[in-house]
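Just one chain is shown here, as structure tokens, and it is the form predicted alone.
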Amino acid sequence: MTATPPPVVSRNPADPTDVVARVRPAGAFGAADAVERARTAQTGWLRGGAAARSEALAAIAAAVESAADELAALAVREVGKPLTEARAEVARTAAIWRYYAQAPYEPVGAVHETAGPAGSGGSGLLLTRRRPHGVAGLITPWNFPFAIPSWKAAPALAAGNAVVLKPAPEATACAQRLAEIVQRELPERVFTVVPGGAAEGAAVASAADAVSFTGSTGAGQAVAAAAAARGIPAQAEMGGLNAAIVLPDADIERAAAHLAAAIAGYAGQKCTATSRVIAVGAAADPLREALAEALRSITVGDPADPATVCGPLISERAREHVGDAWAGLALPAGGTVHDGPGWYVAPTLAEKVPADHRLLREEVFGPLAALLTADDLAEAVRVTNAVPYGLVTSVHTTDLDAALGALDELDTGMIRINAPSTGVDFHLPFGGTKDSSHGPREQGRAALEFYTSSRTYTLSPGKTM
């Protein structure tokens, strides 16, 4: 007799006594019975044309628009995100499916010149065209609840694919409301979303034509790999160690500001935070004191509160994990973790972290970051690169000189300069090097290449003239 699965259950993690969602899992076979249903239901999705697609997502980001505040206070008491970072989630999820409700309506292919002389075989036309996988499958975290799956089922809907969301267990309750939205506007069986763990996530990247993850390198990797064994396509991003370089002749209160909330906002629950802070020269003493006091200042507290920037970790079990990689280490600011409801720890900055320290090995996913130091712009560089993983790097200086040699010496994929490693562009291509992301760009044009694949059609005429 087969045992009968535990539920999903998601929990308010400023308050864990408040239950958001209980739902069955749909289990393995749940979630590859979901993947055949989308498939039969792709083939009319993409025959209905590019109109139909564009008026659907279009239509899609004006619902998100209507209940963004519904939205915004879910994300709160699902996630712990705080208040004013949830509005701008659910505001840039809405702007990701307008952008993408244009796509349809972009070329999917060219004509090219034959090779040989008319008259001699090469009369006729050469075309490209690109077209959908089909089913996309796509494996969701719980940071960015609906921007997420957002950026990743837009262009796969826009260009002909039916999706299976499998969301992060912590997020059900915010992918279950997104579904509601998002299939009134589609044909039925277009847009699905399959409630469970890595059983369920596991099933979809067995059974989808494309599989897009987001989430830990570990399971990142074993998607990929499952994907590789299909020979389908995969994209994976699997998060980061993100360094900040600090030059001597950088705006130092600005550049710890900049630092701070990158450190700090969302408790530090964002791929793109800045968890290695390198002091180049002089800049070492004014950046130490100038960040403490900037993550000292650093609001704490509930999510609901508009003034709060560090809301709660996710889980307890996080909130151990944060606390275990800070033990024994020298702490300017923070370190302690908070009395009460919730699972809470205050922003904290470490220094003198020996080298073969987790905190500079490994993804912690909390307001924790490590101050290092430098004596110049070119051990700063192989300080940051001498990580597995190579997301995002953030440089401050006024020195263009030094920031265009950044760009060139820096092995991250994305880099900014005079600005936090954390907020990036929706219509910019999105990933790391490294252990931080396998498979194509996610996020622009580029993500609309990742659903499709290339077809070469040779048209030659059926008479010689």
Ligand code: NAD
The other form holds:
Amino acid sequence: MTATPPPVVSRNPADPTDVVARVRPAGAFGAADAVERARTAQTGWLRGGAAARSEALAAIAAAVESAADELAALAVREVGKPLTEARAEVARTAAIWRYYAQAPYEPVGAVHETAGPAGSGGSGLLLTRRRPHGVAGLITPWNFPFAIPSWKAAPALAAGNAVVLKPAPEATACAQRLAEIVQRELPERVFTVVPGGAAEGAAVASAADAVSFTGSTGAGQAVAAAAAARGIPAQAEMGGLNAAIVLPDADIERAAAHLAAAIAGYAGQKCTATSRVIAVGAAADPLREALAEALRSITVGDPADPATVCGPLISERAREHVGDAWAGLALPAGGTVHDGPGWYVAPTLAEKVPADHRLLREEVFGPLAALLTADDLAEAVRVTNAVPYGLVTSVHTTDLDAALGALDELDTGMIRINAPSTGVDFHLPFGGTKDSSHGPREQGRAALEFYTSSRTYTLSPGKTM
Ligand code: NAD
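For comparison with the form predicted alone, please write out the form predicted in complex with the named molecule.
In what comes next, the whole complex appears, and the chain from above leads the way.
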């Protein structure tokens, strides 16, 4: 007799007694079976034509917009996202579906001349054409429960793939609600959600025709290795340890406000959050004061309150992990764990952090940053680059030469000048270097390439003319 697997349970991080979802996991067999069934539905979806795909995606965008308030409230409740950010995520989700609704009409290839002389009967045609892989397996984290599944699913579907989504257990209800909206506009089995954890994720990666992962670096590398062994396309967007460089000529108050938002917004639970602040030269003292003050003035509390910037952490374990990370360090701001039902900690700044401290080596995923100093921009760039991650860096300066120099020298996939490290435009390529990313970029046109592969066609005349 086989034991019944434990249910997938998600809880409200602001009130852990509130169980938001309790569902049966799909199991590894169920996940693989979902991929098989999706494969049978995919052909009809592709053959249905570009107009049908475009209309379906546009209808999903409209349905997301109609359900915006309800979806934002669900993200607040299930993953503790502050309401203002939750609303922005839902608006972005609708924009993503609308953007990709045009993609089915985009050109899918090119015509080339033959290399050799024209044959005796006239010249042929060489064509390239991008075709979908079949079933795209999507494995997603909890922190953007609508936007991340959508920025993977929309381009995959636009290109004619079917989709099997394995969401994070912590975001199960959000994924199921998104599925209801999406499935209403699509043929059966073209979009399926398989609830579960690592076992279901691994099963999707071992059955799908392409896999797109977002989450922690260890899990992403395991998924990428499994995909490589099967020879299927894979992309993995993973962790970050993002730096903000502040030069002495910067508007320090403005920089501090940007940094505080990037450190503590959504309790720092974004891959693009700032976790290292590097003050260059004379910026050190004023920035230390301004940033500590800005962090102290961040509104911490109930994520359902539109004024809240820093809500709870996702779990009790996450709260312990963040508290352990600052233990023993000098803390100009924060350093308190809130009592009470929710998993809250105060936005925190640490200084005099030893170079080998884990805060400077590993992603902590909380509202916590280390304040470091550098003598000049060159040293700040060296410190920024000296970590295993390379997702995003922000640079705060009014010196154009310094900004241009930083663009050339920083080894991160994204660089933002005078803007917080957080914040992503959905129509541009997104991704990093080193342990932050594996494989082609997400979003924009880059995503359409990932979900397709190129075929080369040779058309020669059948008769001598
Ligand atoms: P996680 O790695 O724990 O889980 C992500 C997903 O992978 C979940 O669906 C999980 O069930 C699944 N999974 C876990 N182990 C697996 C395995 N061995 N095989 C297959 N699937 C597996 O991450 P999380 O806690 O949900 O999310 C937080 C992490 O996500 C942070 O590291 C953050 O930086 C990262 N993240 C990255 C980006 C980005 O675009 N770079 C965006 C958002 C979040």
